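Below you'll find only one chain, the form predicted alone, shown as structure tokens.
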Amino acid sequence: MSNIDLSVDICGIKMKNPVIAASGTFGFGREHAGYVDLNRIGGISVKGLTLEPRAGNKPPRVAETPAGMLNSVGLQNPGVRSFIREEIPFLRQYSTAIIANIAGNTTEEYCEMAEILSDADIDAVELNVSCPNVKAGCVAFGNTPQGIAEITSLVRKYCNKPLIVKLTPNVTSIADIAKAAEDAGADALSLINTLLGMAIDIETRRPILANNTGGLSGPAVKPVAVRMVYEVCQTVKIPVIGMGGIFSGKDAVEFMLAGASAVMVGTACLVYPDACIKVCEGIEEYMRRHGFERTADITGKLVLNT
């Protein structure tokens, strides 16, 4: 038997492993359930929420580029009331903790998904920051240390879950962002989101994608995500969740040494339907194999050259 604990609990939130799937990638799980056993993993993060229905955007939404993927799906969702009415006693089958996914266009937007998830049976809510607000400029809420204190202290008054705060990458200093989350009542943070990026038809003349620009995930973001990992540990207190190409147990320890409590598994998702429950083999074969008993062994332990 292995006397190795990989449970965690962030802010609140039990989970019998570090490994979450992240939003967008997984669906609402059903999509995956039919290949591996979700009660292997940790948390489900589900696709993005908006308030009503959204179609998402024109195609092509999706683009192949060197080492990850750019999308620009545009919250394709069935909304948040069919999610509760429909896919939460799905999820509640199994397991794995429920993490709400929600994004708005106006603060009165999240805030009224924030009331609703609050009777809702789920674990806790994830606000996603990088969408456009319409009332000022169409600038993204989680752009400025202002923009983001102001969405975090307003959903926190509507949401009596544990929030999460998605971080976007699109930032000058995601430190400066990332305490004031937490100043503003994050319970947790969850970074990065993608990052913006486009790619061009040569032969056309015309961006690939329907959208023009898109959100740049996988591999080819990790070294960015593990800095920026790193730099958010080292100023707040709160939990702090990792993600940005990871495909392996090794990339997910790279997270967890620069001080993340737990990793999300995004875009490898999409490649190997089981990458989740993969990363989570290989986080407990490395701890095994340095004689790590629990994931708070290898949390912040980086040791910086000198």
Contents of the next structure:
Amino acid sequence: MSNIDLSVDICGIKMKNPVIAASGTFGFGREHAGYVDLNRIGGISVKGLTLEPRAGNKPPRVAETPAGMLNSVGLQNPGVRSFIREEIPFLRQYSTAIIANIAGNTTEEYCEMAEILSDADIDAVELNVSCPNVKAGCVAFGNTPQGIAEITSLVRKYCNKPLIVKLTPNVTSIADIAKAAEDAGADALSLINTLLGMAIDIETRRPILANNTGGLSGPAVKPVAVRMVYEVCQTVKIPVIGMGGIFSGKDAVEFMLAGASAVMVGTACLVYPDACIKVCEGIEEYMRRHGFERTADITGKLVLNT
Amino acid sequence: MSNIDLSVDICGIKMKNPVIAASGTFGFGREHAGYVDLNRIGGISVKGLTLEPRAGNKPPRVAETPAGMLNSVGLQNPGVRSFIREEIPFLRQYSTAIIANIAGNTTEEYCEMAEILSDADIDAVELNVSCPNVKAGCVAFGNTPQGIAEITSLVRKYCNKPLIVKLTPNVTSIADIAKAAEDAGADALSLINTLLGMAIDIETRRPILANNTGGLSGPAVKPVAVRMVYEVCQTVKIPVIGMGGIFSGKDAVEFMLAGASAVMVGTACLVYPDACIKVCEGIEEYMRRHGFERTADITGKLVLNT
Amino acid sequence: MSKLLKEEIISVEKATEGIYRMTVASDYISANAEPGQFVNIKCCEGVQTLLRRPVSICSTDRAKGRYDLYFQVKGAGTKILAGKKSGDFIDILGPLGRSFDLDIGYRRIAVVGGGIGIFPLLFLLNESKAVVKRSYLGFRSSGYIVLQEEFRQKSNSLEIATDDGSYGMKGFVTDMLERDILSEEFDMIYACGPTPMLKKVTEIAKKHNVRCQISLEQRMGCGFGACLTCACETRTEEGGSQFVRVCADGPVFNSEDVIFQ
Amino acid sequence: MSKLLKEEIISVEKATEGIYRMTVASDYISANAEPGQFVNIKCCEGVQTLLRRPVSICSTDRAKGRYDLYFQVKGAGTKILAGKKSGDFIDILGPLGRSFDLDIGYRRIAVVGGGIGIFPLLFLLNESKAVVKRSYLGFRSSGYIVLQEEFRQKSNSLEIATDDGSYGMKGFVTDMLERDILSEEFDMIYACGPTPMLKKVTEIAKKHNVRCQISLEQRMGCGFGACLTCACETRTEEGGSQFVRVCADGPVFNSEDVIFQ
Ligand SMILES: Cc1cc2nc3c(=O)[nH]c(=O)nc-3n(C[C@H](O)[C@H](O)[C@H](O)COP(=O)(O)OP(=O)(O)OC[C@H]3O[C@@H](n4cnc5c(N)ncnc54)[C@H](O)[C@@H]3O)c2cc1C
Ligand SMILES: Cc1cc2nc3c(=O)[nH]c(=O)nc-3n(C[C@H](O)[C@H](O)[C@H](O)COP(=O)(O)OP(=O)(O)OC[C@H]3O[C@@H](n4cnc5c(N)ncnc54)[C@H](O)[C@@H]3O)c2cc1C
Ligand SMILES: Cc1cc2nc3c(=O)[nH]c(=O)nc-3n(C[C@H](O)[C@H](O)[C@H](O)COP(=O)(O)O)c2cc1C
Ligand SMILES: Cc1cc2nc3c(=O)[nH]c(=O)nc-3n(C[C@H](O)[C@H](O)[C@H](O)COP(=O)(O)O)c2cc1C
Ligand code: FES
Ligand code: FES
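Can I have the other form now, the form predicted together with its partner chain, not the form predicted alone?
Shown next: the complete complex, the earlier chain at its head.
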């Protein structure tokens, strides 16, 4: 009866639907697998990987804020090699795209990881150049067109997988940065990473997070994220994956109308383990109601008011 | 019994308490006067003024978002001369500081307004160099250290009132911009203005706002605002007025601990006409409970986690 | 003058599919409200719905000190309202806005309402001293019809149109107005409903040179005139146009003043 | 295995000032929960409270298919929970986390609880097969005491300490443990409560070489192991340290493994 085709092909990453679990909110899929069938999720961007294992920041690492949350996990992860050894075989049991989200302290680390991952059984690499929760490196690259161009073109040389560059919203002109990443060889862009924020416990007069600041995500950031996705999609030709506060199919459709070819679901995956499925069903319901058959029918179909 | 002194003196602006109504959310005080005694409010930053009257943007001009709102009023106002003639006499009936919030299309317009206001019976000028809802000028000045330095130093020459420069959060490094404003002669800084955002009506496939994008305010932005106020206060020596999502005394105390000498209350004034009074009472309650006697006892008293 | 009030809910009942009636206790509002005015409701404490929601006053019972609101469940705010219980208190700002002009000189009047626009018109019929009152109401289909009995009682005649013809006349409520306008010799037409309907009523009134007031809706930030978000474009005396506030300069406007987008 | 469930509330009652008991119907959780485990509750639809709130399972009634939660009203989330009514449904994830080790070899046990930390210990007493069970509970003052009768029934002895001496012993609950530890020859000490208390219990257990398990609290993003926000520092076998997850690797830990900040 239904002839709705949700599949997408984003710079060669083939997915059965456009809903991807966002990095850092889905671990390596093991925990969520207890609640949902991972086969029904378009793709999984795994917890941010570093070259060597990382312990992460001191707790508390999370603070709830109005319609949002701050996190300062600080890239706790077992390292890229352990990921390849321990996690890929688990994830490959499922038919879902595997996206390796990587972060480094230096350009060399990024390149080395990209090289290591080139031999791994993954579908894409996502370059996290915008993690606000670690001191050295990382964040600095994502803040300027020059920085992003440099890291992207270097990693590009070592990376034989589709390369997604993930953008930070903490910048004056995200379109300029997006353009720089595109020109430097990115195959796709994903945005937004978290907004840098702080929450204070007025009784102890200290920041709630042990790390003092953290990254803001969740519904609170959605209007900023939609605006940025729109701006970026007006500027680049490569596919864009939109995220920031998506909790429902309706939220996802906003991003797709603004130009996103696919979406990532982050914070919602923490609150509702089945969020990706619900978002996907919501997109499908919207398409059915409006008579759309392919996701391309909604991507970028926003009509501006004049 | 109470020996709590809420008064503040911000670069010569003397106020009986540190709670100021934020520009654009309190009109010229007339509407709120029907609900609260304006004598109890520290100060009022009036609706953004331009040299000539402005009609503003087409409606809809407001969209609710998770824990926030987008507005795109577009500086509808009767012009600075009409303000002086019609509104100052009304406001001066009350003992509350009057802050004239001004925006121009060109540096010349800013300077002319500052000059006109130098003869007016107001307590301070607030330079809005960050209005996201008008096309020309304005916003451009606030985005770079050079831009803000130029406009601040020029206006400084024409302005014989305390000069507050209001900062936009839509930048990579607000601390750099703050420093540039300080060096160029600002007497105080206020932040944050609204974050640029977009909300889409997925049924009509158009942005909800006729202007397509608008400025995000309200509780959603609070963690970003607190972080920025903290960063700016670590960087400059002049007083900082903090705002962004303040709805309660507790919210205000977060900003003060982060370094703000006073706060502005915006969106809350739309939802609760008596918001400024409630915020003020909440600050006082906090001070009493903790045994603080002066607002200076809390300003900047945040202790970082190490 | 409007006030910030915490008022007790007497009852919340389903009126028809998706539409609820809320009766609220308030000596102040029942004594002071005028037809066309609205209240602005903070549906919940906290941020689930941040801004207030405007709802028209549908009727008042001054003796008992209470008033009725009718609202359609549309999104988060009205959903919360529908879930309120007798005895709950709600945070209300009101009465707000400019009311309809009920000059006693208007002896023959028509009220034209569409969908959720009918509610302020019932209050108007209650208060109007006109001799002949004709009601024309339009709904999407029969399932959406509310307050039929009340409108019938408060006016000399009631006619209903539905988009799908499932009740009354099939078609637009404005067709009925157009049909009657010559014979009825109205002194005033009052209208409230969707913008296309208001536009049509305005045209008809203009063509036949009948006074007409319309009540507009617009997204609102504050509801009491402070934020300038609820703009509506109107003609100035000098022949230009300006943005005025639906919440404070309206929601009721003389139809000839309004510039439709 | 934990599940995402919509469960019916049987009752919500005030237990003492600021503390409520909620009884929830659930065959699944009552059948599968083990002492020390918790549920993670979405207190409301929507964003008023965004993240789930972790609450320990305090007792289960397998026959009737229900379980009890006790919670203190602290902020927005617990306030919403306290306002729930019988018949409401809530969105619950559970049972979650590692439970207490109830090896039958532990014949003489002590439970040491402070404030809202006492709740999982009642469930533990219910399920433990130990021969001698001693309860030591600490509260701020007499007004905060809850579940006294239940703890008395489920253990061989119950002693209460209050900070202000308004009931029982004046002082710390750990003083009572220290006093008895030599004579009682416990095989295992179970503790849950504020961090300073857990730290002290850990020291006492270590000094006297008694096995000890403690249940920790930490701010949580997900509660089921996915986000790594609920970190707790523990010793590794190699003598180093690592961050593990309170929600999935805990909340119950062997006290000797935990590195207190
Ligand atoms: C002066 C006036 C009187 C009104 N009287 C009534 C009435 O008597 N009965 C009734 O059912 N409805 C009435 N409405 C419409 C009612 O205000 C909206 O249906 C309601 O605000 C929707 O809120 P929500 O949270 O359920 O929906 P959502 O769509 O979730 O609301 C999101 C935002 O959009 C705004 N919004 C959505 N629809 C409208 C609208 N039509 N007009 C203005 N703002 C809107 C909301 O206020 C809110 O800020 C009136 C509107 C105005 C302006
Ligand atoms: C494993 C575990 C079991 C618990 N069991 C119980 C119980 O049985 N009874 C009980 O009364 N309380 C228990 N708590 C504490 C309870 O989770 C918090 O009191 C509650 O989350 C506060 O939510 P709130 O919205 O009322 O407060 P708010 O302060 O508004 O909450 C804001 C945020 O901080 C978090 N938070 C605040 N306090 C705590 C805390 N102490 N621990 C973890 N997160 C916190 C909230 O979850 C939320 O994300 C337990 C906590 C944990 C981690
Ligand atoms: C707990 C947590 C951990 C995160 N870790 C990462 C990470 O390791 N790498 C990364 O690129 N983004 C990380 N993010 C950012 C998300 O992938 C996403 O960009 C952001 O949360 C916005 O989407 P959302 O509002 O749907 O959560 C993390 C977010 C959260 C909440
Ligand atoms: C409806 C509306 C109109 C505004 N107009 C102005 C303005 O004219 N000038 C200005 O500097 N800021 C304006 N602002 C921004 C506020 O002054 C304030 O910086 C912002 O709303 C953040 O504070 P809040 O979260 O407390 O609202 C406006 C905000 C709103 C909501
Ligand atoms: S809604 Fe604020 S002025 Fe009308
Ligand atoms: S709370 Fe997410 S891993 Fe523990």
